[in-house]
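First, one chain by itself: the form predicted on its own, in structure tokens.
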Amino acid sequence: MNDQKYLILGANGQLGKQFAKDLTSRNEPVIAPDEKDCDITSIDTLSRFIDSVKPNVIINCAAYNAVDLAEQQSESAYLINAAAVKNIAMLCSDKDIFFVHYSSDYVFDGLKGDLYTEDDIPNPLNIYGKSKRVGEEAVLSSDGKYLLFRTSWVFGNGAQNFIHKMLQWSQKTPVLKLTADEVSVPTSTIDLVDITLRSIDKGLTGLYHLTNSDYASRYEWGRYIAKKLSLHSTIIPVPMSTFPSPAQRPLFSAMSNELLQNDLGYSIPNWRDAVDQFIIQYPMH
């Protein structure tokens, strides 16, 4: 696909801000509104802001994602994560506009035991998940054309990512403990918005799951940053049990992202060599 209009919402999250980055390095029409300028949750502003820009394609980056606080905010979480996504899903379909939208591993139980693929059948274990799944459901039963992602783990620049919080973290303690039972796969925004790219271009449509590759325990990602960013903190394993919490959380909900390389012909870079080149480009301090 080429010539295309971009429009991204949710253009202030980490993924948001990577899209419209990278997107004007490429010299790509990209419009990045903010929230108060296109109410995702308002079908008729959306539909008119729509028409006001004339995108080929949205890519949807919002998203509610405090998964703790979903388990009493039910209603935020399925407006954004389902009833927005539903009404974005049907104007595409109307308007003739490519649709990018993006879910959870969160969608899983994490029983599997092994690497999920497209195939396996979700059972959300929270109230995130559930929001997330009826928001694919959405977006699976539209008409129009679409990729819909799966993602985990997702770190990107801010405040918000993994690795800034561990440099906090360490800066506060001398140990640090970190979940050794809990696994999937971390995910840079960095390649989150290449391979979504190149997807675009390649033509591919439909359900994939889009990680880097590998996977890791939070306490194994954990160490890597740490040795990465030469923290003095003591790193030390602890079952998830450790912290209890509002929202159930799935233990092993890693995905396979071979269906994605198979299709694109493209070999995702594994969890670390993001790591590396995410700190590379957005330097801690």
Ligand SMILES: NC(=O)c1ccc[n+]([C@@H]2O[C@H](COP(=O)([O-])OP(=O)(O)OC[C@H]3O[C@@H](n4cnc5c(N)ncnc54)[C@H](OP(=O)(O)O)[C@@H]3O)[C@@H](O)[C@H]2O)c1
Given for the second form:
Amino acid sequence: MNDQKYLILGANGQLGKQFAKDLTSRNEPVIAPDEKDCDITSIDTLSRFIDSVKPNVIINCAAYNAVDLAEQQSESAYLINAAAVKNIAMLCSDKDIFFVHYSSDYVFDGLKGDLYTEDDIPNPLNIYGKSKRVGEEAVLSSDGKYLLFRTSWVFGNGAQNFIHKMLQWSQKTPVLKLTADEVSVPTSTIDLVDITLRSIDKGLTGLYHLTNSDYASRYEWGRYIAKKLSLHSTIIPVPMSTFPSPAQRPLFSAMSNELLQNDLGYSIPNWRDAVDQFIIQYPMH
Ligand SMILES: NC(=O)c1ccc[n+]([C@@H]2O[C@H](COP(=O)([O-])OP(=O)(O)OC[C@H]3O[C@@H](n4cnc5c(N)ncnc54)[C@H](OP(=O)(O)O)[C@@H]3O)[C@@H](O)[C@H]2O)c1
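Okay, that one was the form predicted on its own. Can I see the form predicted in complex with this ligand too?
To see the whole picture, the full complex is given below, headed by that same chain.
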């Protein structure tokens, strides 16, 4: 697709910021409102905003991502991750706009014991995952043209990413405990944006798993970050049961990105290279 005008929803989050930055530097027309200017839970606001901007592509980066808090605030999680997504999908279909949306590895229960593919049946364990699954169903049943990407362990610009947290924790404590039985795929917003735009350009539609390549435990990911940033803390592996939390999380929710790599004819960087590239683009010291 050429000559696109992009509307980025949730532009103040990790992924939204990266889209705004990269599309601007590619000189692509982009409108990137934050929640204050365009609240996705108000269909009237959304519809008016879309009519005033007239995008050809809407990329929804807005989400309710507080996995533990969602157990108490299920209404907010479903409103943002499911009801609003249904409205965006409907508006895109009515107004002939291409819709790009992101879901999560947490739609799976983590019991497969192997990489999840697009053919696997979701079975979310927590409210966040359930709300994201209802959002997926709304996109999958929409009449419009869409790309629905599942991703995992997203790290992007901002203080909430795991790389930044590792740096902060290591300044406070000499010993860091990280889970060795919690496994997924760290995925950089830089690659999420790049691969999304490649997919749009290539005319792909439908459901894909979009992660960096390879997978890691939280412990392995943390050790790699510590090495790259020369952190001095000792890192020890622990089971996930060491940290009881309100939301149950899948143990092995790593997904295969093979279908997307094949359909794109492109080799998606592995997560270690993605961490290296991220640290260069967003220096931590
Ligand atoms: N982060 C991960 O590890 C992860 C893992 C798997 C999948 N994903 C998915 O990947 C996508 C991007 O995630 P991310 O990490 O970039 O998320 P993020 O950093 O949490 O950003 C989400 C953004 O959505 C905004 N938002 C919340 N409610 C809104 C509303 N009603 N209207 C408009 N904006 C609203 C938030 O604004 P406030 O800051 O004002 O709340 C925030 O800026 C999401 O679909 C997420 O579910 C993320």
